[in-house]
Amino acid sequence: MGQGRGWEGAVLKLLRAKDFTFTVTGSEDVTADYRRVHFTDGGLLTAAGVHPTMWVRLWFDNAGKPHQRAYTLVDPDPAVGTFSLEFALHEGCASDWARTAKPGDTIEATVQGTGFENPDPAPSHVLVVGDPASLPAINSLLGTLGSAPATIWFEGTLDGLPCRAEPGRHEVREVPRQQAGAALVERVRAELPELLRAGPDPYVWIACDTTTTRTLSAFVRKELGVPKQRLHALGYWRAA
């Protein structure tokens, strides 16, 4: 592992990540925005184990070089070594791979750094802050945590796209994309502190652009005190 993948490649070796190749098996339009592409794991899911939100990096081809994106495995199934990932289509050529994805197409994966830890104590309200390039990883979270409520903070429009929140205990606040990311972080300021002193043990995950995804995880560390253990943040993706 390594060669032909650059620097990334090279330091994914050293901390003994491990390949697998995947078989594309089929695909599906769920919005002319939003494909979901399914595979066979190459073995993935017996020697790696399954957790909520495992994510999985993907090695594509982009004019000649090696380039990586991260995707989070929707439901994936150990007895069969299957699971599906969902791309929110955008310039680039892990959309272009996606667009054009036939059964028999093969991948190559790397997986390392992937982990989750269930809050404990549980959570008595979840506050999640996502987009659609987070929303499998929301949509496993979601189905993790038990019987807790949460809040939302969608950046975009759910039109159409495969979100499993349940009405009355999950509440979805959309939020358009704005000013980079601004808009949201506005929202979220405004509206998290209060729910926070809602209950004992709220948990707080957010998942969105790295620069908002920082900003916001300085604002609840920072300025409402929310202890490290309680909190996680990840950025997704990055503006151009």
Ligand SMILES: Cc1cc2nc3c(=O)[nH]c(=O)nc-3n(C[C@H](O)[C@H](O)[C@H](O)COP(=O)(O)OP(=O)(O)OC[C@H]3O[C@@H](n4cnc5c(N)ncnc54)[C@H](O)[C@@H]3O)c2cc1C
Contents of the next structure:
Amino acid sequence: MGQGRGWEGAVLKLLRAKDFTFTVTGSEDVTADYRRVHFTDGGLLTAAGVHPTMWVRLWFDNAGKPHQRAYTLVDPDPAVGTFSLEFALHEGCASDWARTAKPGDTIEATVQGTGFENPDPAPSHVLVVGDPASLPAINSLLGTLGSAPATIWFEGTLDGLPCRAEPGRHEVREVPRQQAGAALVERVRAELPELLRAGPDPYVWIACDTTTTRTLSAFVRKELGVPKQRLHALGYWRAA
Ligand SMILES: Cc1cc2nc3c(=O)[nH]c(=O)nc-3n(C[C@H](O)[C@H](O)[C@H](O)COP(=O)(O)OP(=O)(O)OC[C@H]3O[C@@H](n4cnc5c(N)ncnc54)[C@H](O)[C@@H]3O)c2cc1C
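The form predicted in complex with this ligand is what I need now, so please give it after the form predicted on its own.
Everything in the complex follows now, all chains and molecules, and the chain you saw is the first one.
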């Protein structure tokens, strides 16, 4: 009995160890639909470490019910324990919270599921498909993959958004969101195969709405035969 409690306690302690409270220190409207919020990390960065495209699960309040949504760390700085989050705004609890976030506000977070495997061999060309919700992760990815050239199919417009693509090395192809992502699927299906064949070690990274992500990752894996260690695909949001 005592042993059981001890085991449970240890598990709870492990789970608790992943819980953090972030405190808002400031914010800025980047565009009308994109807002950056600055935080102190409540000990997260030294406890969990930092890796490219790292994300956390935040616990928002939805009329008294917990509402968990994932967000990507922007410029995490373990030395001072700060980072920012960038919110692509739309209707939703997380967006609503971000719209009114002010210094002193707090939010609970869990670190679970995030990770990053550096592609080995290093990519000869990075092929990225994303949208405003995955822009923070795209920026982090491009900053990590050194000198590799990249082609980015971006659903929506980057006008005014903090895209860190470097002209000359990273090419961005904007595609308007039409027919629930079908326009993006069509463009990528038409343009990606040739680029995939152009170099020896391409790497494909996809993070759009869940349906688009599933369609494109099936295309890349099954029709183009890209091995799974050269493809990362994760749906970032669910279209209504
Ligand atoms: C690993 C990971 C990292 C992520 N990082 C970020 C990030 O750094 N910044 C960021 O903005 N998002 C990020 N997202 C996406 C974010 O978690 C979702 O968009 C989430 O659904 C937002 O929650 P919400 O409460 O605002 O809206 P929800 O309650 O989930 O949805 C409300 C309505 O808004 C629609 N909706 C939800 N998300 C979007 C969207 N992105 N665009 C258009 N319509 C949408 C839904 O279809 C629904 O109709 C990430 C997701 C994952 C999985």
